[in-house]
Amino acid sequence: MALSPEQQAEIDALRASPSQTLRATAPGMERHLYSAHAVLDHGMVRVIDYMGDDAAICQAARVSYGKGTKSVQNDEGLIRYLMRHWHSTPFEMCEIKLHVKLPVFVARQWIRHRTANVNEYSARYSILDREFYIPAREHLAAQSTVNNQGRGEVLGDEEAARVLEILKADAGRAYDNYEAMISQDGQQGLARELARMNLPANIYTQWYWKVDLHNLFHFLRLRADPHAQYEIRVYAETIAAVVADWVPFAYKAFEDYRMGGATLSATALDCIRRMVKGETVTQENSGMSKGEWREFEGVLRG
């Protein structure tokens, strides 16, 4: 991962000059604020700013009748409540705003989550950086045959050696084109916002992403599974190591009932009744398609 100077000269300046507050702080949120975390080969995610904790979110579950009683045992069994029960808006209380820094495809992906605050890089008035993802060798795999939007097998190191060579040439030349079209020496030079689409999907782009937990555990509970494409899911698993340090009562709820729990159909439900029962139940008998069953069976075997 590499900064701009300017970059590392404002996160130097942040880190430098504390302030003092009277707003709740999260102590282990605090030790990320201004620390950029590597993610791929040139990216990162840094925290900019945040609001709330594990007790703002207990405070506003409890608006409706006051204090009450508080304790932190309190306050734990209160979240993993909510949590369990999928109340919402108490976790829409917290927000954390980041500066990440990714590659347009991966940024393509994320912007489907259309529940945050986006402010990204404009190539429209700045020049893109010459900077583009290229996979690690153990990352380059063959389309799968049983999941139409996933890897199957690595690649041979034969195969993998060409496709790289590929990779870094066709994003080379395409880098070339673009500084060939915008420069001015000699000729008019074309337009940023025409030239930049004959970049390719690999190279960096960057944005303030802001969002609120509720909605950042949504983003985390898919993009952090290990059904999802790596290359943003390593960014969720940054993110996610920051949040479990910012509300961690919070997060282990999540961890407990999202992440490692699992939503049953009423058809599910009832072929396990019929199995404590000591029934003997298939596929045929379940009332399952076979992908259904096949999801099932993964549930039960974890």
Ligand SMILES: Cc1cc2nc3c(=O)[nH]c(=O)nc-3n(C[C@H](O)[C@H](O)[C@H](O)COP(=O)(O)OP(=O)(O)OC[C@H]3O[C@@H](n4cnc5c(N)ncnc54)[C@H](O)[C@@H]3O)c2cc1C
Second form
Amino acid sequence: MALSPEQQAEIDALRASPSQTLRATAPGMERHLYSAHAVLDHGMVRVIDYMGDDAAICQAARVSYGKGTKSVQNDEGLIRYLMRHWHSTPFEMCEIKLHVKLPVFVARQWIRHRTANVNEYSARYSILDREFYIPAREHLAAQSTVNNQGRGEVLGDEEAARVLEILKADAGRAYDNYEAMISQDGQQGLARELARMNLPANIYTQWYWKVDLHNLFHFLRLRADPHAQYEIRVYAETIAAVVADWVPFAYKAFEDYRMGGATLSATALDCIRRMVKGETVTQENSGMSKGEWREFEGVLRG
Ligand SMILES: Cc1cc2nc3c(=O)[nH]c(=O)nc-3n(C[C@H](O)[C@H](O)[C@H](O)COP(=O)(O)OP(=O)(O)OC[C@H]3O[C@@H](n4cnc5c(N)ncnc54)[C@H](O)[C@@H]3O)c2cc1C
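Mind sharing the form predicted in complex with the named molecule? What's above is the form predicted on its own.
Below is the whole assembly, all chains and molecules, this chain first.
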């Protein structure tokens, strides 16, 4: 991702003009404000604004007049309790506003998370940049043979080179035609809102995305997960690192109970109880389907 000198100057100017505030600030987050974190080949994530910190979660949970902090240990314990018991509304008191630059096919997955506020760059109003996501060589993989919704073995050199050629040539040709259609040089020039329909899904778009911490954790649990597509996962991982600096107690609890934890059905719990008592439990006598049993074994193996 290369920011233009003008874009970098705007970011530097914002970072160079701090102002005093009575609002809660999180030192870890202040370090991230406005700075761009590169993602994929031309993408980025940057924090535009945020509200709240770990103490704000406790303050809301206690409906307190002051900071809501009895002690740091109390705060961490309370946050872990809230996370453990799905008491989610105190986490909704924290919010984050991000500026994200991402390929359109990633944006299509991202926008499914409805509990956020979005404002996207208008390709009716503005001309899109000639920026396309071209996967790094090691991310060009064949269709997975075990998971219909995923990729498997990395492509061989010759095939990968051919694929990269196709991706680059198609993107270049589509953009050349986009420019030719909107050009007003010796012609009327097609409206931007129509000309864009010819562009491929790996072109980059941008949006401001605002979400509360509870719904952001839900997004991260689904999209920072190994089952999520690599191209959205890298965005989720970048945001997760920011959140860890912003609300360290909440993030630790989230990692422990959600990312690192597992949800077990009553049948699975019963199997564990039987195993602890020394019984040999197999898929056949577990009461679970083959698929459920495979996932259950995965949880036990870690
Ligand atoms: C690995 C993976 C594969 C996927 N594959 C597909 C696919 O093949 N096809 C496809 O279409 N989608 C797919 N999705 C998208 C998925 O089905 C969800 O749309 C997406 O993850 C957003 O989740 P969400 O609805 O819980 O989030 P949000 O929209 O942020 O909602 C958060 C929560 O709010 C509540 N909520 C929000 N809106 C409503 C509502 N209108 N009514 C009731 N409750 C609501 C729900 O409890 C919801 O869980 C996939 C997602 C993942 C992570």
